[in-house]
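What follows is a single chain, given as structure tokens, in the form predicted alone.
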Amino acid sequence: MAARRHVEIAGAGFAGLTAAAAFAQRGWSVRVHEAGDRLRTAGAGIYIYENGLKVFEAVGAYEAATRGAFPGRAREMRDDADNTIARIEWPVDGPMRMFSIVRQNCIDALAAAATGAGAEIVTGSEVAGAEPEGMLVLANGRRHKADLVIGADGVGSPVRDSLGLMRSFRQLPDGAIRLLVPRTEEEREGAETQNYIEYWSGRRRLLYTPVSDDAVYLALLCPVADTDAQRIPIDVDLWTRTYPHLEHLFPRIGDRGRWDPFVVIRLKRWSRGRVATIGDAAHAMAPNLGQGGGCGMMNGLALAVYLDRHDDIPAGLAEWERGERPLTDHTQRISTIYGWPGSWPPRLRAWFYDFAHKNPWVERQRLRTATHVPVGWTPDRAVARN
């Protein structure tokens, strides 16, 4: 009988518990890693397409993952005179489902069932980097051997940055504050509000997302030189002048949130030996698909898949890499092709846009990853739609 592999993964996010819990699944020891004293994420809340639904279906994190989110239904852009410039809509019966849903009830359905298919999840244990020969170093010095070692440790990767794999790291010119705020009743029952809107004022741009019944997702995104529009409590009268029509907005935020600026991450290869990198690590993105952590558990699945049937782990990464990593890339360049009318001027940037969403072919490439049908997604998995 073949002995019980082992994978030691650095990172309790969207990437790495999705792989635990895969691994997990497919009979593999796992254990997570995670710095923090809990598992938590920042960002506030997501936008998870139909290719990131099938992955929660494939690990079983669908329904705890789901329950209580808010079926998208249709997206608005707007433009500084407060015109609609682009409309998307998911019909109710359509193919293509969308939910926005509270980060932290992804991550805690992930880790369920993670922990549920055996996965073991050590919180405040501070990864310093791997070796490729199958090692994950900690920083207080413990070293623990493994088949396979993952690094799905964030944007700033020791384990990535430890095997050299860098490429380039490219600080994109805008960021954003993300948070929830409570959603009041007239945002309940009033039709606008059950839209997703994105709102443009020159530079600045103001996410309007429901989340929930009861929260709303905000993410309020400047250029980086604009320091006023970043500062921690926000400028409740800068972003009131910016955005008159939405001050009921702006005093629910109190001193809610965080400022991150946006990354585009390219590796050489996703892997060294027996250390693979996945989500912000290997392939960090600007936001403007909302496929981040989309790619991110597509890719973790993905590994399960493809090393649960190679007895050798080398060659089974150069395969994973070599089917998953086209599509990533080509969602890389896509969300960043969407961020660069951030800095036109205002008539010429709603010219775009309203052309990107009327293009048949353009429209293509902005949904070819979220109609992808991931690795490891089979039709027995699926659920009934909620």
Ligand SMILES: Cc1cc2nc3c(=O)[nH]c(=O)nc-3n(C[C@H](O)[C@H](O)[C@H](O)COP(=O)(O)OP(=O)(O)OC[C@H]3O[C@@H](n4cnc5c(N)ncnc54)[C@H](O)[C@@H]3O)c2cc1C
The other form holds:
Amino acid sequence: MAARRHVEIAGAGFAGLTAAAAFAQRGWSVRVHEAGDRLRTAGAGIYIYENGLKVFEAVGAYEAATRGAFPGRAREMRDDADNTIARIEWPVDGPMRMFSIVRQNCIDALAAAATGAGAEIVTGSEVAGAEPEGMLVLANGRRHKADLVIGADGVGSPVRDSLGLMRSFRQLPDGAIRLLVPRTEEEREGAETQNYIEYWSGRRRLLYTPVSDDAVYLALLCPVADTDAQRIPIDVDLWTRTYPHLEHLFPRIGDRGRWDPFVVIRLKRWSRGRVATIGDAAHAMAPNLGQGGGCGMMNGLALAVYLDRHDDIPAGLAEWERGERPLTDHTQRISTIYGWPGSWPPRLRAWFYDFAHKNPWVERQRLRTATHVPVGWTPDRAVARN
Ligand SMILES: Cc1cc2nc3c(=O)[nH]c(=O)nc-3n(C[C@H](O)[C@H](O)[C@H](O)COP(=O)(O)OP(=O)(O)OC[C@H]3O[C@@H](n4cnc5c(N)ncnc54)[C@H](O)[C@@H]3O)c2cc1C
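Now show me the form predicted together with this ligand; what you just gave was the form predicted alone.
Every component of the complex follows; first up is the chain already shown.
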């Protein structure tokens, strides 16, 4: 009988935990190293589209991840004068589901799927790098040999950097403050507040997203050069002047929030020897399609499927990248393009989004990722809808 294979994973975010669950469920022994002292996620809320929901189904995390989540129905884009310039609808019982979810629920659900299948998660374990022969190196100097090492350690990935995989690291001109605020009774009852709403004002943007019965996810976007708008605690007067019609929102924010500039990462290749990179470490992208986490999870699941078929790890990694990378590259490109109008004059921007949402070819490009069936998902994994 072949020996049980072992994988060491750096990072317990969306990508690392999905891979941990998928490998453990295929009989591998799995250890995840998380630098934080507990499993905690930054970024407050998240949109998970049909492709990401299928990954949850494939690893058995769907029910826990979506419990209490908000099923998306419509997303509106409003101009500086609060007029709707574009509207997208998702019929709740349609073929393409999407949910907005408190991020921590997703992390907890993926961690439960991973540990339930036998994966070990070690918190407070900082990774310093990796060696292509299959060695994970910790910051405390300890070294762990494995059949496979995975760098799922986010944008600043020491695993990726220790292997010299970076082709380009590009900081985009915008970033966002993200946070959760309690959802009021009025917002729970109101017709308008059942939708996702993206409010534009000059180069600033506010994204209003209910994520549960009790919580609303707010993303306040602005150019990196707009230093007053990215201050935390937020400048209530500045944001109220920007959005007088949303003045009720800002005093509720208090000192919540975290600022992140948007980053696009492209690698020469996703692996070297017995070490692979997944998630933001490999392909951080602009958030305009809401697919960074979805792609990270799809690639983490697919990695387990491809390598489970291959005794030769480097050959399996090459086949995995050939299979998965074209869709990720496409998603990065389209997500960047959807951010371009942010710096355009308001009328041109309104024209772009209106055109984009009405043009079937453009819509197909935008939805290619969401409608993709992830490798590793099969119809028998589908969770019945209610
Ligand atoms: C404003 C904004 C909005 C977004 N909205 C969406 C959305 O709606 N939908 C979507 O799908 N995606 C969205 N994304 C993208 C999504 O957040 C990321 O793609 C996703 O979180 C990446 O997951 P990851 O597991 O690769 O990395 P991370 O979530 O960064 O996880 C990496 C983990 O590794 C740990 N770590 C780091 N360094 C080390 C180390 N040296 N040793 C050990 N552990 C380490 C970290 O503590 C962390 O737990 C958005 C991004 C932004 C910026």
